[in-house]
Structures are given as C-alpha cells and as structure tokens.
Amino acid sequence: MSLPKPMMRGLLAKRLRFHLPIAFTLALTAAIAFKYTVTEPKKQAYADFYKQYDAVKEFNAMREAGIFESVQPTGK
C-alpha cells in the first residue's frame, strides 16, 4: 500500500485559480478599509483645522514674539 503520486502537471495553474481571486479580494478590502479608517478622517481633520486657521494672526503673533530675523516687532 503506497501513497498515490502527487499531481504535478498544472499544479501552479490550479492553485493560482484558487488563490488569485482571494488575494485580489483581500487586497481590495484592505485598501478600502485603509481609505475610510485612515485617510478620510485625516482629510476631515485638516479641513476642520483650516476652516478656523488665520495665517495673518499667526504671523503677527510670531512677529511679536521675535521669531523672524527679517521682520521686526511692531514696538521697535
């Protein structure tokens, strides 16, 4: 009683027919999950921040703090 010989001819094609659709499905699912759990909240956070951000106000605060070398504070 011996084991039957393994079927080697067409083995790669047979396994690819099974595993390739699974791999594509998992990759697509991971990409969609990443988009909606990481990138969309990050985009929304940036949008919320820049709705209330005033660049001129920040510039004036940094100028008054003396951060810039080329721009003097208004008191000097």
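Residue numbers count along the first chain shown, from 1. Keep in mind the model is a prediction, meaning the values are calculated, not measured. In this text, the rigid core denotes the largest set of C-alpha atoms whose superposition between the two forms falls within 1.5 Å. First, how it differs from the form predicted together with its partner chain.
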Given for the second form:
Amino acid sequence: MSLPKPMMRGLLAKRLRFHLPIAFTLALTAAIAFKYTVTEPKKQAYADFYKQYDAVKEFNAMREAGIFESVQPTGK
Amino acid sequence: MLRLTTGRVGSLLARRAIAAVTTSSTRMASKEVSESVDMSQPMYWDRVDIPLPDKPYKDVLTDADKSLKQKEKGPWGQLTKEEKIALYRLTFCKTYPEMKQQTAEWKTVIGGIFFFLGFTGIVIWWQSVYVYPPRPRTFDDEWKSQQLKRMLDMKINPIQGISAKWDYEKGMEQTRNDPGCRDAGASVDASFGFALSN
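How about the form predicted together with its partner chain, since we already have the form predicted on its own?
The complete assembly is shown below, putting the previous chain first.
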C-alpha cells in the first residue's frame, strides 16, 4: 500500500499562520477591555474627586481629629 | 485500624529496605529468608506496559512441560484448549485482567496520608505551645479599631479605597449600592486588606 508522503516541512510556519493572528487579536482585545473597564473609570473617579475637593476643609477636619503633631486641634 | 495501617506502612518500608540491601548473586553467603535475585540476568515482570518480558516465566521445565513445548512446534490447531492455557502459563505468570485487578492499596495510602496529617497537627500544636512568641498587641480588637479610626481620620485612600467607602456622616461603612465596589467585607480585617492593596 502506498500512502501519500506526509508534510515534512513548514509545520511551525503553518501553525504560526493560524495562531499568530488569533493571539494578537486576543491580546489587543484584552488590552482594550482593560483600558475601558479599569483605567478610564479610575481616571474619571480621580477627576470627580478633585473637582469638589477643598484642601483647607479636609485639613481642618484632620486637624480636629488630632492626627497631626505640628498643629493641635483648635480647642487647645 | 491505625495500628494496622502503620504496620503495613512499616512492612512496605522494610521490604523496600531489604530489596535495596540485597544485591547481586555474589553475596549468596548470607542466608536470608528471601533469596537474593541476580539483577544482571534478564528478569520476568508482570507489567501492563511491558507485554513481553525479557524471559519466560518458567525456566526450568518438567518433562511434561518439555513434551508440551515440542508439541507447540507443530501446527497449533492440534493443541487442546487446556494445553494452550498450560503453554500460556509457562510463559506468563498473570494474565492482563489478573494484573489489572484492583488492590486494596488505596486504603493504605489514604490511611498513611491521614496518619501523617495527624502527626503534623501534633507538631503544629506543640509549636504553638512551646515555640511561638507572644501574640503581637496589634492584633487586639481595641488596637485594630483604633487603627481603623486613625486611618479614616487621615483619609487614607479617599478616592477608591477605604475612606471612600466610609460614610462620615453616619460613622459607619456605606451600604453597598455600588456594583463596582470591590470591597465585600464589612469587618475590620477586610477593610485593612483592601485598603493596603489599593
């Protein structure tokens, strides 16, 4: 019985031709998904926080709580 | 049952020790209960992945066996069923189904596992009594609650972390209506771990 000669060369190239586009697509998708689920919300959260941030008010609140050593709460 | 298991484990270890100690046939002077096997000659094994061992099972044939072997040289159709089975048993010790028979070894294994787990437990208990230093004071509930209060006063992680999740008007943790909230625990310990990771 004579079988056809099997593929002897180019096996890695064939595999790469198939898998490499898939790999790149998946990697790109993962990066885009991460950007829009994690980094963009985080940036927005920081922007929103600092829009309404009053540094002096926060400082005074911390001062009253008594965590500083350089300034005492206003009572003393 | 425990004693039986340790006995079996002990006998397994002893057998392995004996097999390691007894070597080639040049040491035949010491008469032991099991005679030493000459490992330089081809050996017979019953193994599922070696269907044809290095030598047939029975080397020394009786006269009846020898005559059977002679008959084997002729056409096999003339052999009766019993003769065929006898020839098989000359060459092989166990058949494949006999080799693949389930043993009760798993009970020994599980028993050994539990035994050593228990022994480890005893070692750990002994360590907790005689080895460990006294518990750090930072683990006391009072210390932990004071620590949390200080973190909240300092507004640690005010944007997405612990101070963002704290309701300063009510003086307690916010009710979870935000589905993106990553902190699931309401306890002090969960707050610490989450705050440190963010």
